[in-house]
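Encoded as structure tokens, the following chain is the form predicted on its own, with no partner shown.
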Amino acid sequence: MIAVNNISVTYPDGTKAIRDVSFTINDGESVALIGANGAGKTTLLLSLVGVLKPYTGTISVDGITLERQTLNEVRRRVGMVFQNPDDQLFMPMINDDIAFGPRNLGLSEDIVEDRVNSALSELGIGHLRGRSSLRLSSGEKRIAAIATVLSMNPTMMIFDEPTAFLDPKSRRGLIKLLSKLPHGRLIATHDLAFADEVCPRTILMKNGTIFADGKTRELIYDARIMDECGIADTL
């Protein structure tokens, strides 16, 4: 479970990117995070894994409060899949990318191999094991990036624009995959149709605050709310 309580994030130039944001995501819950560009979605995601420290407020994961002493433990529990898969795929082969995180934890090679095999099997991408990310399609890269997170055995997963740059077939495959994952999920997206299929609940942000939090279909099909938050009607 992720519990966010009254966090605010201020950039060095004094800009307050996030203001008094609070919400909870329970185990196994799939939640969309939507809002216009600049609403604070990515800033919020980066705060959840300690990349940006909240100026005020608290973040806790499975009862562990995020702070300097607990940062590594929180990052083991919350895996983030970045918008650009190339930010997570940098080793010679996909096998090495997936093994990178567990190896950094100091796990034995036997356990690392088990983690790699499990992630490859769960996502159905065993055939990518010995390939370089330079030779993968955008959809294959996206799934491989998810595998690098799964190998850390997180309890929660967060995604930043997971359908970006995907063709229709890859997008459909990703929807099927995410719908099967048992983890709690927070997914920042501009793809409202995707949010409708994958996330029963939606958090809507505007100007660094939570404008609404409720059932996805009740929010994204409300033209007034979408317009007020500067979100184009793409459904």
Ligand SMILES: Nc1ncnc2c1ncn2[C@@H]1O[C@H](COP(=O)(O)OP(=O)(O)OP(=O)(O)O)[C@@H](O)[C@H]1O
Contents of the next structure:
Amino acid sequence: MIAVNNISVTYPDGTKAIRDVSFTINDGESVALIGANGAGKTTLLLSLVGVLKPYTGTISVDGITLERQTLNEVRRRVGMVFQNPDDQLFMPMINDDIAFGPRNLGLSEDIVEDRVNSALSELGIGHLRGRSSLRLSSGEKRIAAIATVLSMNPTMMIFDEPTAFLDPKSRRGLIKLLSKLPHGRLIATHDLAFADEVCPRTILMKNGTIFADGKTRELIYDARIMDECGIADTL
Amino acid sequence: MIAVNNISVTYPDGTKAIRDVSFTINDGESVALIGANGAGKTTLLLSLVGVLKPYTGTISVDGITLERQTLNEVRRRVGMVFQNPDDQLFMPMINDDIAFGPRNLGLSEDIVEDRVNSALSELGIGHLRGRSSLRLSSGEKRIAAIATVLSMNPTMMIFDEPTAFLDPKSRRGLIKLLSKLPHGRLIATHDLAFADEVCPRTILMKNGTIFADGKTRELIYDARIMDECGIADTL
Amino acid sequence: MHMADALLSPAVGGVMYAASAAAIVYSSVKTKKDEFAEKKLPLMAVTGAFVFAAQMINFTIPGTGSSGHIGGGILLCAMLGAAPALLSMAAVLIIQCLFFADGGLLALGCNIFNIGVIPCLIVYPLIFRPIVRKGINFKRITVAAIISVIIGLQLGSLGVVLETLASGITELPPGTFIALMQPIHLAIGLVEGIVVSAILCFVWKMRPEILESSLSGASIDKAISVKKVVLALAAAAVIVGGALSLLASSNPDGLEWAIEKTAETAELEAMGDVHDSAASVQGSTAFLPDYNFSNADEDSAAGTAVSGIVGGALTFALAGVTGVIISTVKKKKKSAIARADD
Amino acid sequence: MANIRSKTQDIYSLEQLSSKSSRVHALHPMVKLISTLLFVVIIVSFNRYEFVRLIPFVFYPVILMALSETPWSIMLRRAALALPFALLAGISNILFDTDTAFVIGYLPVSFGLVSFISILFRTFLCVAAVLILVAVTPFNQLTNQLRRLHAPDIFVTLFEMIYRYIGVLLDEASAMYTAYILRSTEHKGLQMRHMGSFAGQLLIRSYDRAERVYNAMKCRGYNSLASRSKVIPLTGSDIFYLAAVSLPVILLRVFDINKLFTAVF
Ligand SMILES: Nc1ncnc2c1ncn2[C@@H]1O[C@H](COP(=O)(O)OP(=O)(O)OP(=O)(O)O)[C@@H](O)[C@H]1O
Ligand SMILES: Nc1ncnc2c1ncn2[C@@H]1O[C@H](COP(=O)(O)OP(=O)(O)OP(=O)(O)O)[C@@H](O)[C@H]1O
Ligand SMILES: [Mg+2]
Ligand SMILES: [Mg+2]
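Show the same protein again, this time as the form predicted together with this ligand rather than the form predicted on its own.
Following is the full complex, with the preceding chain placed first.
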């Protein structure tokens, strides 16, 4: 469970990217985060994993309040999948990338090996094991990036625009995959149809604040609300 | 008018990316190019502007056959907008970027200035003039990239996944923009709804060949055809 | 400017390996002590990869029609500081050597020294930093970059000359060699320097904080004392060089000497008298030490030459046949397996 | 920019080669590293006139390339890349070292020519040895061995990451370059006066990427430069391979096999 209480985030240059945001996501819940370019989605996600430090307010994960001392504990529980898989796959081979997190947790090589294997098999990408990310297709890279987070055994997963770069078939594959994973999740996306299919609940952002929080169906088909958020579009 | 006759393109490593492809696009016609990842869309676009040399076959633009000697003539007529706008904006300021092409055509500074101004006003981005591309939003970058091509006064425009990175509103803006531009165009995209709105005609690619060429409506809603191309998805 | 293995002797290669290894260890320790080391690692990696990619971008030099490419050392230093820049540069050079056949495995030490250690640990702290630190602006960046790149390249190419000459593979007289290398690299350095300064000015204009942070007090290079680096390098070189030159001095061919000393091989006896008779001539004219070609005995020399050529040709043929046989056997095995699978 | 594309291709094809499976691929990486180094050092230890004695060493690349199924086309392309510098030194030897070494029939052969040929041949052998090493050893095994040799961990990790990002940045650079030439119709290639902003853009984008990579690393618990490597045990065939390579190589260095031939016949 993630609980966010009145957080505000300001960048060093003074940009107030997040202002007084609060929400809760329960275990197993699937929530979409929608908003125009620059609304603050990425900033919010980064502060949930302690990469950006909120100026005010608190964030707690499974009852653990995010602070300097609990940083590792929180990051172990909340896994983040970045927008561009090339930023997340930085080792020479896919299996090294998947093992990177568990190794940093200080697990023994045997357990690390186990974790890698189960992440690979859970996502059905055993054949990518010894491959380098150099020449994977966009869809394969995306799934490999998810595997690198899955191997940390998180309770909650966070995605930043997971359908970017994907062709319709890989996008469909991702939807199937997400429906199988039991984790609670928060997904920032511009793909309204995707949000509709995957997330029963949506948080709508505008200029760094939460504009609405409710049933996805009720929000994204409401032209007036969407227009006010600056993302007016017909599906 | 672009006429492509039986072209095949092979990469140096032996990959046969395009095999025996033929089609014609008339002035003012708007055509979508759809296919799974790796189907050969980008390869086809690059060979239309003479970046890749077809192994066999001919390409002609407005009656001019693409060869070594006519390369400049063809590139002046066919403008290409890349998938990632960052690749296309390499000068310090947006107006330098827009002036870059016309300057290289050897036009006088007055005419160059004219071209820049009309590209900026046609796309409604006059306010971006003196900005650096490093601080633009994804949507602004995309439109700036289109402006750099527009200033060359092409007769035909080629787009590689223009909706990638865009939020629903910017995507809508792009659709409006395209409907105003009179140029003939070929648009590679994974966004089927976008293709449906913007392009009456679609060329479907599969494994480097043309699988189907016809009315967009008739192709993308035909589940069997889309499935055979490996891009099965419901809209 | 990458040196190749074929032009090096093991002794020179070994000395330079030691010097470069010392520099890498030294820089690793320095970088690790930096409180930003953790954050710097991805930055070092990506900018290192940038230098590699940028070297692939050839640009045309106005008025000449020829093309050039950028040198990385000074550019990396300006972005990262001296010690991390050296690590990045060294890693790039190793990758170029292993995966792109740019410079040899044995020559790696020389290349890291000439292209990495010289610009990063010597030129940058002594020239670039002092100029720019007085107050960073376009003029200072331009001047500092151009001068540093030129001097770095001059020292580097001098390194190439000295290392090649010390290896005794080329017959080029030192004067000619230097007269050939230095002016060429002066021109290259000027062009590279201008380009590096243009890139740095662009970065300064767009993101001043990047260059500021690498120059500021938080950066590590303050801790780098040039004296210490030079001392460490000198010590490593002297130790290895001393050991190897001990071997090399009593015989032009150190390794062979070592082998003869440790195991009284039969080689000497086998060659016996021919060797003796030719020895005096060899001493003065650097004749093939193991070969019985001598002006005094042309007939037999020619005879040996012919037999050598025939023998060589036979060896090549035999090697070729071996290769073909192995490949054929492997193919057969494979198709047998494939058939079994069906 | 055929240049950039072919470099990306180079990494890719080596990557594919090294992930094949053959007896040579299966060997312990350390054994391969040591035998390669030994081979190169021995080759280089011959003096510049000893071309004939180098010939038997050609068995090393021939046998290994056949066993590991490494194609000769890649090999020859790389040898050609390494050639220019060797040619410079080699040709100067022809010019300066004109004393006659021996005469074949009536044709005098100079020492310069002998050393020229020997320099070219050495180049070929050394390049072949390194190529074979990387073609039969997956990259992460190489870096694992560097760790076991106690190379500083920060350096080895850096090495791995640069290898990874070279591919990404080459792709970006080549896309930018293509976009550039499409609008620079009258000129051939990139102009020097645009190099500052062209490369500068790429550099700043790289810088921002580094920031994102760092975030991705932190999210997976990265906070120390701790050493990590997996120990692979030596097997009998590793020791056999080491012996099978180093014995002949050392023997060929010590004994002049050609002389033995002449002595016999
Ligand atoms: N490093 C930074 N320094 C200063 N301002 C920043 C920084 N990163 C983002 N911003 C600003 O913070 C605001 C929120 O940005 P953020 O990236 O979170 O938006 P987003 O909703 O993720 O947009 P997108 O849909 O384009 O990804 C924007 O105004 C942006 O310009
Ligand atoms: N430089 C290259 N060298 C060799 N093969 C290549 C190269 N670039 C692309 N290919 C191959 O050519 C084929 C077509 O690739 P292309 O990039 O044209 O596909 P695409 O339809 O644009 O895919 P996407 O939707 O992912 O952009 C693929 O099999 C790809 O792996
Ligand atoms: Mg974002
Ligand atoms: Mg494509």
